[in-house]
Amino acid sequence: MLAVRQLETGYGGTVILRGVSLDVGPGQVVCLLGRNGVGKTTLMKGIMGVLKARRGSVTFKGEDLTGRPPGVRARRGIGYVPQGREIFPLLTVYDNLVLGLEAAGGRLRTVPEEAIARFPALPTLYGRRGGDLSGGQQQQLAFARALASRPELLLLDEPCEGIQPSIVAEIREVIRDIKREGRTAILLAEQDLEFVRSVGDYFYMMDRGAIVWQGEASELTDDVVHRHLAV
């Protein structure tokens, strides 16, 4: 479904990603691991088109999207929950959700019930401004907003960062439900090792802007973790 090949990108004159390649198959949960600052968020932005590729390619469902802007990628079926959530703080929860429909390119007129049903607390917050929510509530809103367009691929960048354990557990179950349904693939960047082991099918490790290891859950041993994640 997603094929990234030898992707190079960065900020200004600084190259962060150096020849990154990875694949995400239909219905898979693929996890991206690595210490802070190794390039996970940069890779997510490169896949979404927020950062332009200097070299390499991003192909989605057989279509080369390398030179296409983020809006086109969203309308092709890629949803994105960025690190820091990036909800609209002055808009209501409901209006934030409705904005998620823009990525559907006119296919949908109302927010799908299944996107809301995954986070039962959201309807009770519809009239509140996004900026007045807790960090965990904002994460739920950002997740539901990305699901509103019924994406075929979902990019999740550090969804557990800075939120309470109860909402982390809720997000875990949402990811497991999506995985069971098999309609949406997920690329998950996350530092919580226990969390990714509980949801992931395949794993990539990053260091200094490059993929340094990849393998299945059975291959993600303590030795691999110590070698690439220990400080």
Contents of the next structure:
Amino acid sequence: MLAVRQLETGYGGTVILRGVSLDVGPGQVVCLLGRNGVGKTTLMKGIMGVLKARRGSVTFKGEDLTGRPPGVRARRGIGYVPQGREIFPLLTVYDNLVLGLEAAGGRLRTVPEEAIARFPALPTLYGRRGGDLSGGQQQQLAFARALASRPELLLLDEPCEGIQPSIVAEIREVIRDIKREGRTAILLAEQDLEFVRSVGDYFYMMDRGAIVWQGEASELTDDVVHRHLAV
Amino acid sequence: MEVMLLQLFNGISLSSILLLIALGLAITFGLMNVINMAHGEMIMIGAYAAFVTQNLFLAALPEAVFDWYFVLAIPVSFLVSFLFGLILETSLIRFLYGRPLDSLLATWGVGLALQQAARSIFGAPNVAVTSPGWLNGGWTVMEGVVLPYKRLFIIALVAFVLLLMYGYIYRTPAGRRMRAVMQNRDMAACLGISTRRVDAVTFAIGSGIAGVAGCALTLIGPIGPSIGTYYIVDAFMVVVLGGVGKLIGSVLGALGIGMANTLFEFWTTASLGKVLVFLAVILFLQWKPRGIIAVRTRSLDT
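Any chance you could show the form predicted in complex with the partner chain after that form predicted alone?
Below: every chain and molecule of the assembly, starting with the one above.
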């Protein structure tokens, strides 16, 4: 469904990604592993279009999106939960959530029940400003915001980073739920090995801006982990 | 007592005019961070739009309806300046986001060009716009205290424009998109918002409000091609003193400067009063560099 081919991108004059290729199939949970600073977030931004591709291509559902801005990609059905969550700080929680509908392009008038139902704490926070929430609450909000437009692919960039354990468990349940329904594929960048093992179908390992290993859960042996993840 | 009331009214009246010319800037500069030196010319365009509306009424319609031209002139001024703002944004400003010095220089040049265009079309001398009959005279509160209808009308107009802006920014989906783009452009784009369209419309609305201000200025005196340059400094001062990013800041900034100006002028002379106001503003900004209303939240600190 999502096909990234030989993607090369970076910030300003610095090239971070050097020819990354990756696939995500419908309903699949694909995990992106790697140490800090190897280019996981850069790849996410490259797929979303926040960073322009210098070379290579990003194709989604057979359509070449390489030169298209992020807004177009969102409307084609890619939802994005960025690292650091990027909640609009001065907007209320409700406003933040409703903005998630923009990608639906008018197809949806209200936030679908299932997007909120997964995070029962959110409705009680509707009147608060996004910037005043805790990290965990912001993560739930960012997640619900991305789900509001019923995306077919969800990009999750380190959703558990700096989040309290109870909410990590909740996020894991949400990912499993989504997987069970099979309507939304997920590309998950995460450092927590135990977490990705519990939800992932297929794994990519990144190092220094390139994919250095890929395989199924059974192939993700201690040896592989030690070689590419140990500090 | 009369003197005090009158000074108070003068202060509020001056504040309302300052606020009207600053409101458009509160959007383009306060929310979008574009230093638009052509803001004064958007005011000028609005003023001339009112002038043209008046002339059209004189030429084409019976005298009986002439008095109502001004009611039409307000939306006309808004629309004309809105269109100019839209053209300016899509043809120039859009390429200069995040480059304050470049946009300052470029918009200054646009301002000069627009002034010259006005001079070529309408002539260099000031032109007069006849106020509608129903705005002549004043409301006699008590003996010695007469509040001119024109001034009262401007105060009401400012309140009306402010109300509409609040409604638009805080109560409509378009306003929500606008605030989202101003707070986090990249994320707004990732949610599917067309940031280009939001930028263009936001800038055009700011320009349109400047046009309304220009329309209102025709009530106060004659208008000329360089009318905008008289007001641009005051407008920036109001927005900076109030604190960028919040409309209420501009309201307080305008009230502060308007009241201080009236009081200082009453106690001293017109020119010394102006100097004292400038000094007070400078001192205040030394003490609070971010203005009266500084936006603060946990997430903006990081």
